[in-house]
Amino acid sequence: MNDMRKIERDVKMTDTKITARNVNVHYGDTHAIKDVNVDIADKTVTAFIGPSGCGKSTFLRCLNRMNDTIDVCRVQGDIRIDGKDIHDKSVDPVQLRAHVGMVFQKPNPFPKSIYDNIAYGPRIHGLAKSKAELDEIVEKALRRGAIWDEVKDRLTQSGTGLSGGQQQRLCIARAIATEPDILLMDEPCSALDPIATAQVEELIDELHRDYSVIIVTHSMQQAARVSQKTAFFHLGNLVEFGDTDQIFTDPKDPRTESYITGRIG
């Protein structure tokens, strides 16, 4: 019976969470993303790597329709989460972003208390029926964000008073407070020191047991440390996608090899 459970778990681990087909993105006359096709697995850390301006952050923002907020941006193609078209008229972008959380490059806590930073999303989405339930959600999110022990005695203090690394973990906790299925991270460690970076990387390793995590990173070393799958973008094209070990040790495309070895980028 235990073997059967393990088989079922292993099958679930490889379930496809996101499918993208023929995705193109234009900013005015600029063709930023060109015919991207990819399947992203559930409960996996997927890293997007590539030179600056290659389209990796633009594609990341397609996955929770953040590009909708940019007037000159036009997204074409088919993107599905659990088989559901995210551009279907029945999909509310606000609800979509509750299920597809996002952590940005620079920590951006709200100018509110630590408690209210976490409680904000659950409140507006009606996830708690009482103060006790909200307290429970806040504690659970802060624990999952690996910051509870550091802030539990100062929940009424401002989130902006925390250190940079603590602020980023607070933002991760805020993103997961609405119980998302997917967590998008756009260079979440680029503004952090090495110790804070190591803490966030350790947290990412824990989070992928419960979430599909997609991280844009400028650091190939970070991609190699935290991800199971890696996608290499170059000039708006998804050049290569595969197991992280394979991408870094035996890339199939010469452009990938050139980037990995430092000849381009």
The other form holds:
Amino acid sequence: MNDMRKIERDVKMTDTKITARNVNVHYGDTHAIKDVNVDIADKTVTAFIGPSGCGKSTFLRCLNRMNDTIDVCRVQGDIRIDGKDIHDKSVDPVQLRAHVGMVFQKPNPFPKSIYDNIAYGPRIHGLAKSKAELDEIVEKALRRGAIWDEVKDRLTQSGTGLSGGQQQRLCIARAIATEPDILLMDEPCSALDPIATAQVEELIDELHRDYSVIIVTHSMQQAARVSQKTAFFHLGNLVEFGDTDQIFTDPKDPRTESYITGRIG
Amino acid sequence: MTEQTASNKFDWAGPAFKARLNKRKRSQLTLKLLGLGAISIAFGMLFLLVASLVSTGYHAFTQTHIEVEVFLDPEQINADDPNRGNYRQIITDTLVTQFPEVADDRAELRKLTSILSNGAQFSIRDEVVADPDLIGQTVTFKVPVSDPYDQLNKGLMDRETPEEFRRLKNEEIANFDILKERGMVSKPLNTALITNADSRFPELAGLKGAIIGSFYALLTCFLLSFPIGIGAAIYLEEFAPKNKVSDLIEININNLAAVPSVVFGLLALAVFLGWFGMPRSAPFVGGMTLALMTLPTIIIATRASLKAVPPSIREAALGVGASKQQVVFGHVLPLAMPGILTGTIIGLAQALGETAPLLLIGMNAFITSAPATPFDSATALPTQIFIWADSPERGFVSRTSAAILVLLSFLIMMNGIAIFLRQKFQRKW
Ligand SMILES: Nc1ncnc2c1ncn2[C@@H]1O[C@H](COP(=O)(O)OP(=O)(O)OP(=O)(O)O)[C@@H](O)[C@H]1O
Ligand SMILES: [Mg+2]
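Given the form predicted alone above, produce the structure of the same protein in the form predicted together with the partner chain.
Let's see the whole complex now, leading with the same chain.
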């Protein structure tokens, strides 16, 4: 099954969605991201890999300005989405986050009903004009999140009553309910069993036809399975970035090689 | 030890291990016993307190009454205005029917009428005013006896005490005993304790004014401190920049929570009464004073509950593009609500029992009618206890304890509500 998908994968030469230039991030005195430059393509799955604490989550959170919410965090450098500087004064970070969706490492459904979990985003952004339209959005998101069949009979029950894997798929459905163009996923499968992982990977595979997906993962196999591009981070540096096949079969940097062969980590 | 390192193996059954195991078990047992001891002491004290209150206070939950057949003499009552009538005479006449032999002896008559409470005439008057058709009829009334006879009937006055040291003379006791023999004396539940306002006469004194005064004061306190406290806490916790100024404010609020309540009373006296000329003894002003004290408690409780909301929920909401304000009001505040409510109720319970600041703004006045609005003079439960504890009449001894029991039951009720709310709204995530 995995191999099949690997064969299916086609590296499309599409436009650049995100460009990052000389990005530096400090948490107080900790220099977490050091001079990172990267171009992330549209309608592609990009995997961020690297040892724990190397700054993958930090860099991911720069892309939807989630780091703004951390007091001690300072982000420097130029990040553009569709050519527009996201740190520009005219960009509202709240608006930005509505179309750069995020799925967190730990499932974090709202302690509200399953329906309200999904409907929350569309509601605050006024995406639905009527209840029927909202119902439709909720159903579509839950279907794409591969969880509709499990929850369709209990939409009014609390989202926190689901299993860990179901919660994570609910969070994914919540993130795509607002139809973002970019989906950031921070280790979305770390709480999932192999079956749910396969479902999420299938979902990612489907999503990348419309969105740009960035996924942080600790699983080499997962990166190899789902992504077209891979970025390897080490101690805050972006060591190597390229086609997934190339990174895994022919790494240019010795650090990348030792990581993917299991010598750093 | 050397053997063990030599063989590089720990002897899990050796004597050294057993000794350590026993030591650990012993210290754990000691700790448990100390804990049990501490709890028993705490409970013992509580038990003593309640037991002593109940043993003196239970007398106040009944009140001796005498059932008398009263002829509502039309000659003594103005039929057009039943408010005006010589009800005192009517009562005297009524008692004379029981003791016809004293009819002409003024001194004896006075002794006789002293059996009944001073309020008896007023309760009869009130009945007649309510239903003027009663004039001319003979009606059975149950009227309270005055305090000394109540004490006598409850066995609180020792008949063996030499007459000159006793409040009731032998003759008076004899009169009462005759009424008792005739089956006219009863000891029903003392509803006046709740339905009457304060009075000079213990048998008529009740807590109505104090309960309503406390209610108005707490209501004012709640309406002021709850929104202001939550607003301040939300701002400090969620929106204020974290710098030296906010640190200073934080320290000040924590200090404010520890300021003795009498200081707030002095402040209220100087500012609310002195500068703004607000009315003395008004529950509204009392509530404002209590709000000063409750505010820091609510702010601290609210901030703690806001802090306790897991950051993952905030991130989730921010992640779908909610603004800071939407995150706080849509997600964080609802989740923090049980903690906030618990903190608020505990703060209000503290305020309910607070005496010193209310004394300073004059809520210990002698007021014989319940307040109709929060701006009328009134007492509060703790100040009423203070007043009664200070009164010389014997009857107030048991009433003080009874009032404390009433206050304690309100406190228990409020804490019960706090626990209920906490359990009901506690959510897991
Ligand atoms: N909120 C924070 N405050 C201070 N330092 C932080 C904070 N978050 C991350 N860091 C630091 O930044 C560095 C990068 O952290 P980051 O979370 O990006 O690592 P990561 O690559 O996602 O690791 P993992 O794979 O374990 O999730 C670490 O050294 C970490 O200690
Ligand atoms: Mg991480």
